[in-house]
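Quick heads-up: it's one chain on its own, the form predicted alone, in structure tokens.
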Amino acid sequence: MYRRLMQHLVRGTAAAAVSAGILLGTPALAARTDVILGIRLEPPHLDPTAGAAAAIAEIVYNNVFQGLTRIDRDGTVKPSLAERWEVSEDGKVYTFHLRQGVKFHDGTTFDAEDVKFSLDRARAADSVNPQKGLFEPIDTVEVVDPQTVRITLKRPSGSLPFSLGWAAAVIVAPESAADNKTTPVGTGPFKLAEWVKGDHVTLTRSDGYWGEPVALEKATFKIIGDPTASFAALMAGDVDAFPIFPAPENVPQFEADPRFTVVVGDTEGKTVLAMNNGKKPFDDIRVRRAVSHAVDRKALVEGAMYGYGKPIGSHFAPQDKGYVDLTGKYPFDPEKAKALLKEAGAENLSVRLVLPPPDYARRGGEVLAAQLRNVGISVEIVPMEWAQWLSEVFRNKNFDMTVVSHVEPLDLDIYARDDYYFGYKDPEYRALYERFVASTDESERLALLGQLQEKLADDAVNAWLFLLPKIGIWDARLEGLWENTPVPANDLTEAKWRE
């Protein structure tokens, strides 16, 4: 009560204070150059390349930490701490100059043996970087001089420098880089403030960016884990934005409240009912399959994300250039499915659905509980934070299914990799993916990930749900936040207040 109250009388100084400026010829105030984000998770740590949650990267990705590339709001590749590169006639080499000035947080500068020793670890044999697939395809990184490194690849490769943009792939120093999950130090226009945990992260402007100065001199980033407590948040100004709102239901709220823009984006979000194809029943394609006749994505849609969301048939992105639309492919029919359970003697099914933090992991899993239900297989719901989650079900396999969504973008890769949550294994598949890693012909590429995502879903890998929307709610005078996610990310580089 006691901030809104402020906000009304700064307010109503703010609008005197304009008044008196036209009348008196003297300047108005100022636009703001703070801002608080609500987000609903806290990130486990903030360093992105030693964890794989998404909130991480929403904190720090291109705030406090840069790559060589960046990927921008429209899911372009763009030039960060390299300024160019080139590629040699066979695919095989690249060649990045960086930019000149750059320093670290900690005063120490950035030059060619940051972008090495980066590079070097995030593929050594012990590494724990979450991506670490993405390195494989690099034999030597080189450093020709300071502000030029030589990247020579195992086979031609036309992804590298998308993959570059990653928040996996950031650069760190060595100095600091045992300490980033606490004491992040980027070369990005943010530095670490505070961190208290289970309430903020504050990020406050670093003087020294060698790039654009930044409108914001502060940005909180506010936890708040409740959906209730989020909308109350917003309509008490208490936060100036959510750009992943977590309660759908209250959005026609905000729609007719012209205090607020709301906008309806696109996340990468590829949200998957994940079946462990390494152990049984599961490792029975007859089982998955009928798994997926036995989902009713526009019920669960309705159900669980409120009309939000894009029903999807295979781990691809609608919007993403090479989509196949495979939601046909295994149409909503609890007869099929029984049949499928009956012909794999599984009719008596008892499976874990373990289920993570995400209100559309919680409110989806109740939704696809009852529809299997339906069909004859008994669940057992088990609630887990993500700590837990990332151990039992990601690391240690240790589950039957669970509901996530997969939000980095054109990450067909993980079906390719030899220990990955689900125990996919399959070496037609892995033949595809690795001719489209190795060509860099655009037509044959495209045509690679279609069949890509049609081998997935022939396979039935896992249930195929929806994609998660972003849903972005703030005050209706802030500018330059994105409208949708193409990585995980609150890039705030562009993020402004009206004057």
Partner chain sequence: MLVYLAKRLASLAATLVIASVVIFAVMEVLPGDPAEIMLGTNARPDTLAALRADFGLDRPAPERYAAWVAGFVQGDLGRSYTYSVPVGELVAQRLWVSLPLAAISLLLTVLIAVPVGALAAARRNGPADVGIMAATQVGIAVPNFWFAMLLVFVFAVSLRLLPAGGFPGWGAGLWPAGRSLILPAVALALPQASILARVMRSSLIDALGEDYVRTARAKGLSRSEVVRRHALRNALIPVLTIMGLQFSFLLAGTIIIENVFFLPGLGRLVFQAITQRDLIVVKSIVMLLVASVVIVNFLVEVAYAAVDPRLRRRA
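Starting from the form predicted alone above, please write out the structure of the form predicted in complex with its partner chain.
Keep in mind that what follows is only the chain, not its partners or any molecules around it.
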């Protein structure tokens, strides 16, 4: 303990000396090896296999914990703890070949038994994995030898390598899994050094790391919840980077300042004006189409997002493979909207619009309400906190409309689920989705993705609004941070300071 404290003090002093050198304008001899990143929300704990909060993955994904595969900065699947894999002809048996010489932070060796343990744990009856559905197609996980794992599926699935790259599918060790919430033990290039609750989480470089050595020795995630405070923290140099900057209104000031790099990238956050398809008046397709025509996405993005955010026309992110541009499907046309409402006998509609806490929903909801009133729909705005939204809207479906961003990548499955909150039950869509899941042929999969998007847009299940932007602001000398967030992550393996 004492030694750890001393190491910590020595490192801290060295880091302070380096930053003091920069502040005084003396040339630093070597590039910095520490970084301070601002994050908005504190994670409840640090185990991505037991909690859905994006803040968990934003600290530990690919830094502390790794999966068999990983999702890279461009959203593609890359090998991670599995060096390579093969899939059988029928698409039902996957064989993963594991990397040799990998150790967990506590010194235990990583092998096929850990993979079996992790996947079986996520699938178990008492599993509390937030993405248990990802593992549902798995029938058995077998250890062939310490370096080989065979996964047999209940039915063919082409999405398995992608699913295994999620933060909820990282590999943990039986010796340490129970305590990962507070003392995460993974195989990644960084390990947890300290967590001062309510203020920051610090990771340090792990010495026995198997992969390409990382440039950073220390990464501190500083929790700054208030948008104004995050602006002040960047300007004052308290943090080096804010990978997901929460105050779009302040972006022009950073763009004008040569000390900073501003990168407006994409997330997977498909922001929707969701309609309750299960009850009046939105069980009528004409009313849903009217709403789609009533929404002026351009004005919405300007008014609620300060111009950041790409308009979307279906439930699919433009940067993902298989995207079809359907933004022209329902052009902004208040007259047409009114005509459709009249045809449906739904004049003088009065609806409740439930808004969860994020700014995109609260600000966006105000703009949308005005646009809907413009075509004669009277809108009552009901703000809710997340806990209430989850039980009232998501579980009990006690709502007419809501605004929410679906941040999971490639989540077209939600429209094929029984009992999902917006109540879309279409056999044709489900059959199409089944075909997509079963297909392991790349070109067929892409074609089916296109058809799925078109089917949703045609049925106007929801009014799709815009893709949530990822506004990243960091010190201009910092390199290698992700421009986009295909999955919630702050992967620091390639981050470094320019010399």
